[in-house]
Structure formats: C-alpha cells, structure tokens
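Read the single chain below, which is given as structure tokens and is the form predicted alone.
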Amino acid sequence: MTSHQLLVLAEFSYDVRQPERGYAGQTLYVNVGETRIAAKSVDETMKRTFIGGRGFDLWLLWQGVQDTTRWSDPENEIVISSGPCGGTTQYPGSGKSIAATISPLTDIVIDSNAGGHFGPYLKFAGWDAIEIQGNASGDVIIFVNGPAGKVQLLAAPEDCPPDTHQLGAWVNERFAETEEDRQLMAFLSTGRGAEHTYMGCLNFSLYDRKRKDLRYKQAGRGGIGTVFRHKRVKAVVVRTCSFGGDANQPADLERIIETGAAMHREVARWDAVQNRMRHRGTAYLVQIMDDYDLLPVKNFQYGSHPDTARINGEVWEKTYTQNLPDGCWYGCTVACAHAVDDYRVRTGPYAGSCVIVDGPEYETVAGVGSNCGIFDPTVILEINFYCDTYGIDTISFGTTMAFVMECYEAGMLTAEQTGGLQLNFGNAEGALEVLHQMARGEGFGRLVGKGIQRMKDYFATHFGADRAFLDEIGMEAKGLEYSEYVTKESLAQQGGYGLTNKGPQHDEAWLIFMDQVNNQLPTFADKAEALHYFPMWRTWFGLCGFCKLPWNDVVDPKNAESDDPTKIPHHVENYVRIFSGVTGREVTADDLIRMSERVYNFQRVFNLRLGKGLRAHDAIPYRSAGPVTPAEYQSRQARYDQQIVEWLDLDPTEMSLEQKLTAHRCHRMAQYEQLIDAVYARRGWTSKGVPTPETLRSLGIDYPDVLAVVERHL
C-alpha cells in the first residue's frame, strides 16, 4: 500500500510559496477532529512581534485555546515552526524546529526544540508553521506534499507499526519511491510510550545519506508526544522540492556566506582542542561536570562518582560510529549528532534486532546513567534506544527513575508496591523493566509514566509516604522534571531552573560556571542581570531556528579579550549579521534581546491565563538548593561546615548535624527568595511574578486580551 492508496479524509490544494527573506508567508492549520485543512496568512506585524519559531507557536496557540483548555481537550494544539533563519545551510546549527503545546505534565505551555529536517522542509514546502488541533476518532497521517502543492489528511491503516524506528521504515516504503524522495522527506512520529505516559516525546526524522537510513532527534520535554498520540496522529510527513543554499531567498546571501565561512574556520580550528564536539558530541560534558561536582548522581544527591570514567566522553568517542561530519542539518560543522550503528537490542519486544541508536547525548548519559547509579554504557544505549522508539523523554525518564530509586531505598516504596521490582540505585534490569511497563501502560510503570509531581501525590495518599520528604527530593518544578545539572552551589542556576516559564530546562539559562566556578555573579543584582540577559538570548535562538551550541561551545580564544567574554560578543555579532542577512532588517544585538523580551513576557502571561505563572509556581524542591539528608551533608561536610562559618558566623563544631542541616536550609531558601525579588524587578514584573502593564506596553504586546489577563492578578 502506497500513500496514493490510503483513504483520504480531507485534502487541500495550495500554491507553493518559496520563502522570501526567511518567510513563506503562511501557516498550515489542520483540524484532525473536524477533518479540516486551511491556510492562515502571516503579516508583517506577526513577523516583527513574534519573529517565528517559538514566537509563532505561542501566538497561534494563544488564539486556538481557551482559558480553561487542558492538554487533552480537542482545542489544545501542537504548533511547530522553524523561524526565519531555519534552513540556512551556511551557518552551523541552523536547522532547529520548535514545538509547543499545553503540557500533560505542567498544565501550562511547554516548548521544546529538536534538530532534524522537519522544520526547514516544512518551510521549503511553503509553510512557516503547522498548527494541529482537534482529536481524531481514529489514527491519521498528515501528508504535506510540497512538489504537488497538496496537503492530505489520511486514515492510517491498521498495519502501521507502534514505535518510531519501525514506523519510519513503514513511512519510507509508502511515501518515498526513490532515494531522492527519502532525502527530501521528513516526518514527525512517536511511539507507544507516548500513548501511556505523560512524558511522551516527538521524534523528528532526518535521512542520513551516508548511512542510507533514518535517524531521529527529539523534542522531548513536557509530553508533546503524549498530546500527539492523544489526538490520534500517527505521523506528519513533509515532502519538499530540491533546494540549495538560497532556499530562504535571503536579502543578502553574501553576508551570510561570509559570516558562516568565518565560523566554520573557527570550529575547525578550536573544537578539537576545546570540547571535541565533532568526535564526542555533547557527551564531552560528562567528565567536566563530574570534575566540578555538577554531575547528578543518585537523584541529585551528589555531584560526582568514582565510576564516571566508565561513561565519560572518551568512552562515547570510542563507541560512536564515526562518520564525520555528523550533523543533524546540512552545513553544520559543529556536527555533534553522533550515533551508534548496529547496536544489538537485548531486552523487550525488539530483542535481537540491530538498530541505530542516535546519541546518547549528555542529558541522557547523566539522566538514565549516573543519576540512577548506572555506569554501564551498554545499559545506557539500551535505555536510549527504547526511550526514543517508544517516544519517552530521556530526561524525564531518568530524573523520574532516580526519584523512584531513592524512594525505594528510603523506605517510601516497597517491593510489594512496585510489583516485585527491587528498584535500588544501579538496578539496570529494574529500570528497563519499568521502561517497558511504561510503554505498555502496565504495572508500576503506568504510575511512573505520570511523572514526579503526580507520583508524589500518589505515594503520599496511597502508600503513606512522608509528603514533606517527597517534596524535597522530587526533582521537578512546575511539574517538569529537572534536566541534568546539580545546582546546590549555584544560586543563579537555581533561578535558572525555578524562574523559567516552562519548568527546569537548561536551554533557557545555564549559569553554573559563571556563578559557581568563576564567581562572576557575586551580588543579587549581578545574578538578576544574568537571569534577564541569558534567558532572553537563548529564547532568541528558539525564535529563529538556531541551535545554541555554536554560540558558546566552540569559542575563539580572542573572545577572552573582549569587554564581556561571557556573552561571546563576536558570535553575537555573527547572529546579528545572519538575521539581517536573511530578513533584510538591519538590527543590533539589543534589538535581538528586545525580540525575546516580547515573546518571553507573552509566555508568562499565557501561564497566568492557564491558571499558573505566579510566585508560588516558581518554587523549587529543596534538594535543588541544598543537602536534604545527613548522608548528603556528610559527603561534603568540609564544604558545608565552612559555609556555616562564612555565611552565618557560627561554629559548626558546636552544632549537631540536624542543627547544621536546618541552618543551611534557612539560609539557602532565604537567598532564593531574595533572588526571586531581584529577578522580578529586573524583568519588570510585580513581586507576585506578574508582568506589569507598563512592561507590556513598552514591548508592544499590550493587546486587550493580554492586559485583561494581567489585570486579574495585580
């Protein structure tokens, strides 16, 4: 059966618009419940106010939902856009897609970015974004056929495989007739794990021409894949026309080429002596984090472990099937997207199969590895493969599994309650069994798949667990599980997790080295300024379709001689030149920050509209701020005792361990509250965390419906 033989539920013909200065000028709307397809225009106001990517996602989602909409409601949407610079082939890291929806984990807007080919191909097929609404009555496939100028909503046949790696082969067979078709096609999918958990991810495909096979990158955070399958969408397939380096029809291609060539030379010269991203990918971070006591170990209790050398970057460099350059978008010389070929699966429904495992990335190694007390690379690969094909976020899985393991060891759970599983730290087979149960929606895994926030409620209500202890060790904020960095000694990074709009994810602000290692943020004002600038700067990447890695992971040493090395000003100027070169808008670095301020404040108001977004929702679990247990304190006793002397002018030798723990708790949480005050003031928000009308007016987003939301909370 080919795509031509699938039952057509709805069809829409359109004139394919080649992008002009980075924009196709229209967005695609598909309502899978009403079987309706339409086009929406993109005007200059939308482009200048919301830019693209995450901005377009939020604006379209805002108009599609109600104040009372929840993740499972038909009016909830999944919106995906790459931004005006997405698809640029001359500058590294220009192939990102950004997806947004109302999250099953947080009940507010989640945004998550992914590499792969989907976003750029969607734009080259004539669409700046796709907006999926409604809940279908049966499984469907959305097919955007750019060469034919046609969008179809198709009924998915019963023989569609349940998981991504097999579904990808199925899509290739039915929607691509030639090798060229495969290269010009990309799709979204997820697996059975997204159907049965709240932490489902979206897989974004790319066809690897060297391997002649499919690979996948994930928009992992917040359960977007769960929404995807709840809507009964099986896949979204995009076929584009042949394209070249001018596919965005930029205003000044020569400026882009010149800027990109300089960056390519910088990467080629310095990556090999700095991070070896081209050889190790993001896994180069594992040993560095361990060296600085920042690698999460056993549910963020500790920051290092003697066995880290078994899973560090050197190990992965030897494990990856090197095929340089190995990027997830054309022209990316950072090329961090490594994979392991011919991995033989040893557990679960695909035992004995040989598969490609894309990664693992640092977050996966740290999350399902060290944070769970697992230091076996083969186990990490097994979990990585199954999380991806099942459609389960590796970060949420790793952090959630670590929470379960600590609860088990602390006596909050028993083997009777886990269905006979002895879930001690390091129990790889137990973790894998939970993962397979999650994918099937069975046993103890069904509960784990709801995430930490809901597990805390269940453990306390049904198992009699100590709720206060669960709140302190459950590493989630706003309902989203923490990404994989220990923050106890970085107040700024505690804010970088707690004061995010979507929940604790490192793509908004990563300030640990500035704050903890280099002591560059000594005052609350310094920290507040950093927690303004860096979230705004990183937000901008998500507006335009950029990956953040080329900004600060490979840096010419000349940067150290600049006025503000932490901002990497010569790379900032690169992005100014690329944005102006694509769009024709001559901008400054300050203009880029202003773009983000509009979207960032708009998202904060969106949270308020959905019933959250106040100071109380910016709270963090205490383990994010300090040691919870006596064992934690004793593991770093010299450090913690010295802090009592320096911070509180007390003599720790005259204090009991319990008194020392209490003293730390009082001081550290008071510091966090002072940080909140400073950050809110810098961002132009009230002490409750609400953007003021004056702030919204200054940003040009003082729309009546936006102001109405804010005024309810003043």
Contents of the next structure:
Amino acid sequence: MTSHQLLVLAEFSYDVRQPERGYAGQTLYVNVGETRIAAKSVDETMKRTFIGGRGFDLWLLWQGVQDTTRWSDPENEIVISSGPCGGTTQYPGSGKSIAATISPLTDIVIDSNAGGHFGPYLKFAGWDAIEIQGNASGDVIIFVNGPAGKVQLLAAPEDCPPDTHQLGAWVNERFAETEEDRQLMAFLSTGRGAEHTYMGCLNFSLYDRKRKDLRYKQAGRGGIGTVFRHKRVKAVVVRTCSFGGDANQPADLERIIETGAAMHREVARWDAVQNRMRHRGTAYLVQIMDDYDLLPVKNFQYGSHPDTARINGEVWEKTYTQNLPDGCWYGCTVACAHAVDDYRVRTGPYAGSCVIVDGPEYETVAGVGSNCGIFDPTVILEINFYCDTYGIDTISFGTTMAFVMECYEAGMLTAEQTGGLQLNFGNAEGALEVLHQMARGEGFGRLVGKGIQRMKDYFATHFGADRAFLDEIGMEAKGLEYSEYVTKESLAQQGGYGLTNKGPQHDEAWLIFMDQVNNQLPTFADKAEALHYFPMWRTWFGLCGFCKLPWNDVVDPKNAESDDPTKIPHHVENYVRIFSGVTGREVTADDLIRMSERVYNFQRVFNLRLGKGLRAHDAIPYRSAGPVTPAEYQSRQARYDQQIVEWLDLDPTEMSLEQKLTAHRCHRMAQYEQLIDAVYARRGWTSKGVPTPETLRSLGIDYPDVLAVVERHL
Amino acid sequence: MTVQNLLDELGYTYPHLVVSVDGNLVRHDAYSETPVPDGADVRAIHLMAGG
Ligand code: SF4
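Structure of the form predicted in complex with the partner chain (previous: the form predicted alone):
And the full complex, kicking off with our chain again.
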C-alpha cells in the first residue's frame, strides 16, 4: 500500500511558492476534526511583529483558542514553524523548528524546539507554519506534498505501528519510493507513551544520508506529543521540492556565505580544544557540571557523585559512532547530534532488536542517569531509546522518576502503592518497568505519567504523604518538570527557571556560571538585567529557526578582548548579518532584542489570558533555592555554615540543624521574592507580574484584546 | 605558581574561560607558562554554556 492507496478524508491544492527572503508568505491550517484544510496569508505586519517560529506559533494559537481552552479541547492547536532563517545551509545551526500548544502539564502555552528537517522542508514546500486544530475521531495522517502542490488528510490504516522507530520505517515505505524521496521527506510522529501520559514528546525526523536511515530529534517539553495523539494524528509528513543553498531566496546570499565561512573556520579551529561538541555533543557537560557541584544527583539533592566518570563525556565519546556528519540540519559543522548505532534492546516490546539511539544528550544523561542515581551507560541508552520511540520527554521522565525515588526512600510511598516495585535510587530495572507501564497506561506508571504536580496531589490525598515536603522536593514549577541543573547556589538561575514563560527549562536563561562562579551579578539590578537580556536573546533564536548552541558552545578566544565576553558580541554580529542577509531588513543587535521582547511579553499576556501568568505562578520549589533535608545540609555543611555567618550574622555553632535549615529557608526565599521584584520592574511588569499597558504600547502589541487581558489584572 | 596551577587548585575544569592576571588577558595556550605573582588580581570568567 502506498500513500495513494490510503483513504483521503480531505484534499487541498495550492500554488507552491518558493520562499522569498525567508518567507513562504502563507501558513497551512488543517482541522483534523472537521476534515478541513485552508491557507492563511502572512502579511508584512505579521512578519514585522512576530518574525516567525515561536512568534508565528503564538500569534496563530492566540487566534485559534478561547480564554477557557484546555489542552484536550478541539480548539487547542499545535502550531509549528521554523522562521525566516530556518533552512539556511551556510551557517551552523540554522534548521530548527518550534512547536507550541496549550500544555497538558501546565495548562498554559508550551513552546519547544527541535532539530530535524521538518520545519525547513515545510517552508520549502510552501508554508511558513502548520496549524493543526480539532480532534479527529480516528487516526489520521497529514501529508503535505510540495512537488504536487497538494495537502491531504488521510485515514491512518490499522497496521500503522504504535511507536516512532517502527512508524518511521512504515512512513518511508508508504510515502517514499526512491532514495531521493526519502531525502526530501520529513515527518512528525510520537508513540504510545504520548497517548497515556501528559509528557508526550514530538519526534522530528531527519533522513541520515550516511546511515541511510531515519533519525529523530525531539520537541520534548510540556506534552506536545500528548496533544498530537489526543487529536488522533499519527504523523505529519512533508515532501519538499528539491532545494539548494539559496532555497530561502535570501536578500544577500554573499553576506550569508561570508559570515558562515568565518564561523565554520572558528568551529573547525576551536571545538577540539574547547567543548568537543563534534565528538561528545552536549554530554561534555556531565563532568563539568559534576566538577562544579551542579549535576543533579538523587532528585537534585546533591551536585556531584563519585560515579560520574562512568557516564561522562569521555564515555559517550567512545560510545557514539564517530566520524559521521552528525548535524541535525544541513551545514551544521558543530554537528553535536550524535547517535549510537546497532544498540541491542534488552527489555520491553522491542527486546532483541538492533536500533539507532539518538543521543543521549546532557539532559538525558543527567535526568535519567545521575538524578535517579543510575550510573550505567547501557541503562541510560535503553531508557533514551524507549523514551524516544514511546514519545516520552526524557527530561520530565528523569525528573519525575527522581521525585518518585526520593518519595520511596523517604517512606512517602510504599511497594504496595507502586504495585510491588521497590523504587530506590539506582534501581534501573524499576525505572524501566515504570517507563513500560507509562507507555501501556497501566499500573503505577499511569500515575507517574501525569507528572509531578498531579502526583503530589495524589500522594497527599490517597497515600497520606506530607504535602509540604512533597512541595519542597517536587521539582516542578508551573506544572513542568525542571531540566537538569542544580540551582541552589545561584539566585539568578533560580529566577532563570522560575521567571520563565513556559516553566523551568534552561533554554531561556542559563546564568549559573555568571552568577555563582564568576560573581558577575552581585546586585539584584545586575541579576535583573541578566534575566532580561539573556531570555530575550535566547528567545530570538526560536523566532528565526536558529539553534543557540553555535552561539556560545564554540568561540574564538579573541572574544575575550570584547567589551562583554559573556554576550559573545562577534557571534551576535553574525546573527545580525544573517538575519539582514536573509530578510533584507537592515537591523542592529538591539533590534533583535526588541523582536524578542514583543513575543515574550505577548506570551506572558497569553498566560494571563489562560488564567495563569501571575506572581503566584512564578513560585519555585524550595529544593531549587536551598537544602530541604538534614542530609542535604550536611553534604555541604561548611559552605552553609559559612553563609549563616556571612549572610545572617549568626553563629552556626550555637544553632541546631533544624534552626540552620529554617534560617536558610527564610533567607533564601526572601531573596527570591526580592529578585522577582527587580526582574518584574526591569521587564516593565507590575509587582503582580503583569505587563503594563505602557510596556505593550511601547512594543506595538497594544491590540484591544491584548490590553483587555492585562486590564483585568491591573 | 602558574595560571594552570591556580585553575587546577580551584577545580576550574571548564575549558571555556577568559583568564586575566592584573588586567592582562592570558591566552589559553599560555596558561602553563604564565606566572601568577603574589597578590595578583586573577580573574577566570567562565563563559556561559547550558544546553
Ligand atoms: S549545534 Fe547541534 S543541536 Fe544545534 S543545529 Fe547543530 S547539530 Fe543540531
């Protein structure tokens, strides 16, 4: 059976426009419930105000939903867009896509980026974004056939496999007839884990020409895969027209080529003596984080462990298949998207199969490894494979399992309640069994799949667990599980997690070294400035289709002579040149920040519209700010005692451990509240966390419906 | 003591540093040969990373 033989539920023909200056000029709307497909045009105002990527996602989503829309409602949408620079092949890291939806974990908008070929291919097939609305009554596949100028909504047959790695082979067989077809095709999918949990991820495929096989990058955070399956979408397949290095029809290709060539030279010269991304990927961070006491160990209690050397970058360098061009988009010489080939699966439904495991990346190693007390690389690979193919976010899974394990060890949870599983830290087989249960929607795994926020409610209500303790150790904020960094000694990074729009994900701000190690942010004003600039800067990557790693993970040491090395000004200048080179808009570095401010504030108002987005929602669990348990205090006793002297002018030798814990808690939480005040003021928000009408006016997003939302909270 | 000795002593293993001694930048490949005089103002700025 080929795609031609699948039942067509709806069909839409369109004129395929080659992108001009980075934009196709239209977005694709597919309502899978009403079996309706339409095109929407992209005008100059939309481009100027929302740029693309996350900006387009939010703008389209804002118009699609109501104030009362929940994640499972038919009017909720999944919107995916790359951005004007997405698909550039001359500069590293220029093929990202951003997906957004109302999240089942947070009940607000989640955005999550992914590599892979989907976003650029969608644009080269004629669309700046795809907007999926409605809930279908049976499984469907959306097929965007660029060369034919046709979009089809197809009924997915019953033999469609449940999990991504098998579904990928199935899609290849049905939708691609030749090797060239496979290279020009990309698709989105998820697995059965997304059907039964709230932490489903969305897998973005890329066809690896060297391996002649499919690989996947994940938009992991916030349950976008859960929404995808709730809509009964099995896959979104895009076949693009063949393309070259000028597929965006940029305004000034020469400028892009020149800028890219300089950056490629920089990567080639310096990566090998800096982070070794080309060999170790982001897993190089594992040992570094351990060395600086920042690696989450046993549910973020500790920051290092003697066994870290068993799962550090050196180990992964030997485990990943080397000497392959592991870029997740063409032309990325940073090429950090490594994989392990011929991994033999040993548990679950695919036991005995030989598979490619994508990654593991730092967050996965730290999340499902050290944070769960697991220091066995083969177990990390096994969990990584299953999370991806089942469609479960490795970060939420890791942080959630770590929470469960601490609850188990603290006696808040018994083997009777877990269905017989003894979930101590380090129990790899137990963690795997929970993962398989999550995918099947059975047993204790069904509860774990709902995430920490809902587990806290359940444990307190049904198991009589101590709610206050659960709140302190449950590493979630806004309903989203923390990504994998210990923040206790960096107030700025506590804000970097807590004062985010979507929840604690490090892609907004990573300030730990600036704050904790370099001591570059000594005052609240300094911290607030960093918590304005860096989230705005990092937001900008997601508007345009860029990956942020080439910005700061490999840098010519000449950067040290610049005015502000932490911003890496010569790379910022590269992005100014690429943006201008693609779009033809001459901009400055300040203009880039302004673009982000618009979208960022719009997202904050969106949260308000959905009933969240206030100061109370920026609260963090105390474990993020300081030591919760006596054991945690004792593990860093000298440091904490010293802080009692320096910060509080008290004598720790005269205090009980309980008194010292309380003193730290009071001080640290008061500091966090002061930080919130400083950051809100810098961002132009009220003390309740609401963007003021003046802020919105100055950004040019004072639309009547936007103002109406904030006015309710002034 | 050299810059490299000092970085080792402080446990600064991150490879992506901007190091200065009394305001003078020290190149990465010169850490082992650059002395740190007594009382010198040494700064080792870790360039931000994070996945
Ligand atoms: S730096 Fe890594 S994650 Fe970013 S685009 Fe390149 S390969 Fe992908």
